[in-house]
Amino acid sequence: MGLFDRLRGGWVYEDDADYVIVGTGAGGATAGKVLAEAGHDVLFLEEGPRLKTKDRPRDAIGALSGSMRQAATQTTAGPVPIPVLQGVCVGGSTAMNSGIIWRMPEDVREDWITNHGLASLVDEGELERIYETVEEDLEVSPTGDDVLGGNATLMRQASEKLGLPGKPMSRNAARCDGKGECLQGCPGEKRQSMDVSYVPRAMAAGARLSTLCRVEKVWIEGGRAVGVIGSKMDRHTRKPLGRFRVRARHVIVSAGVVHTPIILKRSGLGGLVGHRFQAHPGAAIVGRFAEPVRMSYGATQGYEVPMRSRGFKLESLSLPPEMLAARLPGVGAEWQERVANLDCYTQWCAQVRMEAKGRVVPGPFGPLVFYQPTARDLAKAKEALVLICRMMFEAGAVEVYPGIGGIPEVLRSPAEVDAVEAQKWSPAAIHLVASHLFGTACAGANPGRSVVGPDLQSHEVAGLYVMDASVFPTNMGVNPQHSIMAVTYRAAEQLALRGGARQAA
């Protein structure tokens, strides 16, 4: 025991407040900026540092080891393993992703009202007003053709040519400079992203934030959540210095679909709790033109093609250089003469609505994740990848790198397409990553198939809440932050009429 802990009675840190708020990012920001403005003590404790924008590495390798869990080497267990990618610093995954926003699908909606139970949470003229404030809110708007840059307008004039749905990408990043380094934390901070929008609005209102707290179980004292217990880690080594614990009236869970379901596990819950994992893997395709591109100019993302009815999106994705170099097939001289056109390649992404379902469990080096694509799914993927071939092509690509198992590392034609979509793929073939993820502690009326109820109140312990993609009873096939943030709002404001006034000093 070190001299903290002696001082402390064994704890390194000890804190009260009305509601104490684990995890910072869409879900955990949100609930604490309405729940904070509506004049409660709120305090955040986040597993990651606060990193300034300012001061975030440039390159795409210090980005990811200071910011994302296992420097975005986190994967799934099993034969095939998918990259799991997840932010771990004050403003969570929003910190680095492009900022995409999507209403929730009307079909979805109606889903979670009537095979779950979730009128309520998901009732039409509340989510439509949250909407519209969370727009106003983080400068929402369509990526103008000012910062479309050369990657993404590829993708239009592909898309316009074959007569697909596409459209410039909604952003809540009204003010982008094109600068394309929304993974390093947008330079001028004109992403609205948690760490730069609600948290310090939150903390505007009076909520408090402990960062480098990793929070390992919920506090239970007959049946009902009382706080939360972890262990303070230190900035550099991110190994514990101490044990912690924060006293609470209502302890909300916002961890992420990883370790919301582990912190719950901890704690002593039960039932469905990890089960039902579910995701929208995906996969790019990088293409090569005569012309120079300048991917490093523009929106990181700002041109897309949903195709909800075959099960897939397809999205514009610049690279940093170093990563996009990584991506050149060939050795020796054929690949340095590559490298020495990089700013002649297009990448477009696939992101799939898989079937697949999950589970998330403890395991003794952290979380176990076990999922695998169905056959239905990888049959979506190789719809969606050989369709970016296509669209390449169409663009004028003279060059196209699927990147797939199995295949021509290059190919030079659509007729090498339709060769390459006659083969049958390997399972292990297609190089998926693993970035929007649902499910773990889904929520919905009947407690024998969901872990929290319409109010994301846990149906095991009272005064304990889960409010972040984990409650999302189904995968939704478009980017899900803005309906993170919609759901939560609205069971936040609801907590907040419901859980009295601030308690006097």
Contents of the next structure:
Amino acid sequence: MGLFDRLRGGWVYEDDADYVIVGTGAGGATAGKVLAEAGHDVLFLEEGPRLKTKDRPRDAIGALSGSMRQAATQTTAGPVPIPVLQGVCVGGSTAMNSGIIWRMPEDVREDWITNHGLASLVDEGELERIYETVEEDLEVSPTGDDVLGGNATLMRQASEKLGLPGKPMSRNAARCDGKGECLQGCPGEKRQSMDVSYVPRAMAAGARLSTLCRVEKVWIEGGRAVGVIGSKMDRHTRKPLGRFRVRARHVIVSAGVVHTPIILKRSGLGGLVGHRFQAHPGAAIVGRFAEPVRMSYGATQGYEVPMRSRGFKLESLSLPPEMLAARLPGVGAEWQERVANLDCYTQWCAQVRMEAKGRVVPGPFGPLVFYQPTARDLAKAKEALVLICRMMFEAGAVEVYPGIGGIPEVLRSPAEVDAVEAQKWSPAAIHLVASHLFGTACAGANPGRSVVGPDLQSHEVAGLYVMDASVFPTNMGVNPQHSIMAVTYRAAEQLALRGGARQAA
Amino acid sequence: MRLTWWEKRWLEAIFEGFAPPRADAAEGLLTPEPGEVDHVGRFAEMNEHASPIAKLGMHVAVHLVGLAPVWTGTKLAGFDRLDEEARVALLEELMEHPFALVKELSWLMKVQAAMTLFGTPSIRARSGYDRGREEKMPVRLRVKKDGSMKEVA
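In place of the form predicted alone, output the structure of the form predicted in complex with the partner chain.
Complete assembly follows, chain above in first position.
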């Protein structure tokens, strides 16, 4: 704690614990559950509120402003801003994602072992055991035909007609009843996001949870982490009410790929903190059908076409009406005619494994994410989006809306798709959105090339751990939640063993 | 997000430009009734927790489109002084503008208009969006006192 903190004093909240965990997303909740069930004293600190499912708004405005960081207006910096979506509530992004579950691809695991020295972290046998445990805990199963809904079913038809490797998605929502409201919070708590699964399980084992606590830095004494310092936030205005501090034997930072490096930098860590930001930015295409598709019924995301060898994955993605309407072309009567038939549309998106690497740095109004896709990345995105246009016509679409600058707003035949493919697309033309984020506090055996070691402990500060997707040295080409959980599960188990019996901080 | 009185007038006019309200709705069009949508209130609610840069971007967008009649040479007046036909024509022009910044900020206004419009329960009900769900499961949307929606079985 610096002189400024000592002089300032006036703590509105003080606490102590064996383990303080900053964040309750896939990484933090998993670490907390493992440590609490091993008998340790765990305290979760979450910047956002705990949202009861019954109180979560069902409209998009309420959903975005109540549970997403900066009401989903956080973007990358630079000439072509890309929205960066992150949850800020108990459960983190798992409380609004579609619960898609993918194990870490074997080529990624081998790369992490060979090039980053992470053999102990991603040991094949250990990961297999953890995957099975997590999949059982979170009720992981393929999306059933009864809840695929019209949007995903049409994608399946197109995929089968074109001979593409499509399949129903595996999700942590075995009891899904197809309400299509993952973004707003699953109405029946069928999706096993962290707020309804591992956080409650950790608390049943004795963990404590303090919400609306924004951690600003790690409290370091004598080169060792001894706690965290931050601000208690007002539930409604999200403005600071006063400062707090928590003493702990171990500090685990799981604040997400954008905010973890900011906390580390504020705490005096340097080196590669904030570097190697990576993502799977995506874009979506909308198609209009003559008959009702009924996007409002079915899993928010139910069907996917993984094409990792091409560098992308296609997914069905149902949207709330507010967001769907914004994607339809036209102004005045033209738009009013299109939005009068909101049950006749599909939307499918492409998630692209991009090679671009960016950087997260502190800015005057919050973190700044510098990230710019490369020309090869944009070529992959173009290939994926053109394929979606073809799939939509194959499924019977009467109009396709690419939503890409500089090309026609409405396509009415496959021949028009050929023409669009032949056109040059401007780098700013594709409206990308990034929700799968990686890097910024990478793990590795070599301290000169990484921020944390294979046990996810900081190379610089003893007792400080990072457990979220920040530690991923590369992106993966598949949805990351399951890999985040597996890696942090493994590191937390090792930490629990080393941490010994329960001990007061 | 605080708006000046002239920003509120422009905002209302811009959002109504995308879907002009009418007392006598035309067949096959989704037409709000006059006063049915609280554009300004919903806009402020939506942007209350937005990032400072996003808030700045919203103000810039409102001014850019609000003053578009002047800088495009359409009329020496704010957007709210245009008639319905001119509003639609100008928005179409802005959405196709050769300058990417103009096009993107105009599109941002359309996104916001869609959010406020379809965040209004009565408009959502008329859009047909929930038809599929109603057939699969007996779900209704009830409007709460604060204007938000709640599902009831």
